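The chain below stands alone, shown as structure tokens; this is the form predicted on its own.
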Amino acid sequence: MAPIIEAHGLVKRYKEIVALDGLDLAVEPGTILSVLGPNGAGKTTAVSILTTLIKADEGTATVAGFDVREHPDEVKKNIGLSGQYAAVDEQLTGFENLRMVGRLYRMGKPAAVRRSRELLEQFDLTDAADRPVKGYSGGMRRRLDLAGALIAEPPILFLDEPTTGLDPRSRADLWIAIKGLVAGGTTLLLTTQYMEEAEHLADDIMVIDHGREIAHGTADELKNMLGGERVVVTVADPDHIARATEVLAQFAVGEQHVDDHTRELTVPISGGAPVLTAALRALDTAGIAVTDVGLRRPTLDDVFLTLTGHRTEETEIASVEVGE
């Protein structure tokens, strides 16, 4: 089956900054591709090119079979877009916002009203439909924005970091809505910084950094790239972190990761439980107390750390909160 979204060699420069550096991607109909990367990786630039908001300096892209440069109007007829921030009018009610979007799509008034009511029900906003959006929570605004992207029932949807800033409950609610859309046949390109989001939603994951692809596959395929297991140790005394790193180095088969905020050390090993036991004995002999220890398989975050040299913003924020 031919990809419904496809790009080859996309390049975008802003003076000396290279936002995209030869990016290729393909999305099969009825699937979710998650483009995963840190701030500045080029995710939003790629979405902007694919949705005809900006033009690439080099490369080609097609959406729904139409070239984004040569036939932007045809592309727009087949897509919905929800950006990083909810594009809603705070002075209007939820219903008025959706009806307005419908009319902008040149829907007749009865059709715009009917579709608006359908979407308000679908996104659990019926009770708030006639309230001004300025009183909505962040999660409600996000759901309303997503509803607006669907007003014309597009077969293709672009979501650019749709859950940024949401609390866990609102994020989970939006995930349910997104999975329902894809179950109904919608094709989705989703950009995110959240590992859990990519793993929970995506059929296919592309990791990008500095405007280029650095890994591609399913969540399991990406994890299997690293192989082995990880010993995770939390040191009781922050003054012992450096010494613990030295002790555990003899068991490591790759680069250790040290999180000073949580006092957690992650050590890639080979050998399983016997190596874990030996590592704990070595720490005990060195007089280093630990408050927690575990043995686990690589996570998607380990993949990201290995490929980019740092964790995602999601993990970094969590670490800061623990440290505080």
The other form holds:
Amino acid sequence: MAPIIEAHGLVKRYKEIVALDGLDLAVEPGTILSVLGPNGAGKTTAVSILTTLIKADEGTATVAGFDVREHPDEVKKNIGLSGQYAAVDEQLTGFENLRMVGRLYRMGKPAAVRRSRELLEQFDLTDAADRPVKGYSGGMRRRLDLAGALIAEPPILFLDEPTTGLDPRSRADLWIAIKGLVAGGTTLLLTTQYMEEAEHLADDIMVIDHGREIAHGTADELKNMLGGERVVVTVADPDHIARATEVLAQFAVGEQHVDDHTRELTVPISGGAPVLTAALRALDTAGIAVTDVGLRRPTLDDVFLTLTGHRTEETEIASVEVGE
Amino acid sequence: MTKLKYAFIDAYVIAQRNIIRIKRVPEILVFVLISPIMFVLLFAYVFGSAIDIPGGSYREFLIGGIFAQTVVFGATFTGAGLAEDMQKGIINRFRSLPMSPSAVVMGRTASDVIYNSLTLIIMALTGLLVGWRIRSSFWDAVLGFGLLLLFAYAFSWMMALVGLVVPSVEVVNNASFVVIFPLTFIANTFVPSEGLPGPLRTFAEWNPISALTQAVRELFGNIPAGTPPPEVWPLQNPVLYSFVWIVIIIAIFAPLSIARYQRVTAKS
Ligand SMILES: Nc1ncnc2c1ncn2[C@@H]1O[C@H](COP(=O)(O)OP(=O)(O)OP(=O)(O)O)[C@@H](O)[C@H]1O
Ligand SMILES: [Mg+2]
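Could I see the form predicted together with its partner chain next, after the form predicted on its own?
Full complex below, order starting with the chain above.
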């Protein structure tokens, strides 16, 4: 099947900052593409170009068969967008917001009202439906904004970090809703900073950084790029970090990662539990006390770390603070 | 054709949204209602008691000018409302929707007719309280109010552009006064234009607000008997001249405002 979202060589510059640096992407109808990247990677920029909100400096993109530059109105009729920041009217109630959005999608009055009530129910906002949005919590606004993207049941959805700021339950609910939509034939492009989210939802994951694709594949494919499992060791004394690194080097099959802030060493190994035991014994012999130890399969976070040399946002902030 | 139909439907939806917001933030309404009362009382008593004109009441003569000035000032709300909208998150939602690009501005000028109508009603009531009377026929009076309302609507479009050009609500207010003050004061609103020095006099005579004032005075029958007829064409045909200006202002500022809205929302 031909891709329903397609982009070639998208470039977007803001003065000297290159937000997108030749990004290609393609999404087949009825599938999910998850665009994974840290802050400033260019996720929002890519979504904004595909949803016609901004224009690329170079490159082309089509959505639902329409060129985003030439036919923005046709594109808009076929998409629903929930941006990174909730775009809702503070003074209107949740219901009034949705009804307005429905009407502006050119739905008839009764249809807009019915869909609004349906979505308020689905997103657990029934109790708050008739209260002005200014009294909503961040998560409630977020869900209302998502409902706005869904109201006209567009065939293509763009969700820019849809679960950022949601509590675990709302996030799980949203995942179920998203899976339901895709099962019903909706195509979805979603951005996220959460590895587990990409892994849980997406058929196809694209990792981007500095406006470029740095890896692309299914969650399993990305993990296979990294081979075997990891030993994760937390040393008790920060002064022991360097020594521990030396000791563990003999077991490593790839580059070790050291987080000075958490005193955590991540060592790619092959050979499983026996190697872990040997590594622990070696540390013990060297007189290095360990507070925590574990063996785990590579996560997408490791993929990210390996490919970009830095972790995703949450952990990156922690390490930047101590000035590495 | 369907494009035009949807332009109106979308504008209607936006106007509906604005009206809900008026209900939710009644503080603005208080200001809308107080300013005409203040204007009428202030000008009627401060100026109205200073001058005596033979054969009539200066206060009654003044009211027409106050009406004209107040509706023009009221248009500032359109600019302020739009400037506020442009800073709010909801604009991002509008940008992502397949809605008509004229809807936000058209809906705003339409919903502001409510403000303008309220202003007129309050102003008329306050006027009656201080001794102003309609001394013409019913239909002349209807035409008078209609003309004021239309003029306010046209000025809303002008202020809409201001609201979309300047970056914040505060600047809208200041920028509007820069336009509105000279327009409403270099006119026959408070003093007869004949008394003004050369160039100012010409400006006042051709100023649409002078014509509006003159038209309102005539239509409400507030010109004292024995007042010499005006010497210039605009003031001799004030209703026609005001109407021409209404058409011109809308014809210029509606497309400009809509284009401006599109430019602002389609940021690179
Ligand atoms: N309007 C703008 N003006 C200047 N620079 C911008 C603008 N928008 C984005 N950028 C820059 O472009 C880069 C990519 O930004 P973008 O918002 O696409 O990142 P992102 O992946 O969405 O990040 P986040 O996870 O923080 O949302 C950043 O370096 C950002 O500073
Ligand atoms: Mg972003």
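This one's a predicted model, so the numbers in the text were calculated from it and none came from an experiment. In this text, the rigid core denotes the largest set of C-alpha atoms whose superposition between the two forms falls within 1.5 Å. Positions refer to the first chain, counted from 1.
Core-superposed comparison between the two forms: the C-alpha position of residue 29 differs by less than 2 Å. Once both forms are fitted on their core, a CA shift of 2 Å or more is seen for residue 291 between the two forms. When the rigid core is held fixed, the Cα atom of residue 38 travels less than 2 angstroms between the two forms. Core superposition places the Cα of residue 258 2.6 Å apart between the two forms.
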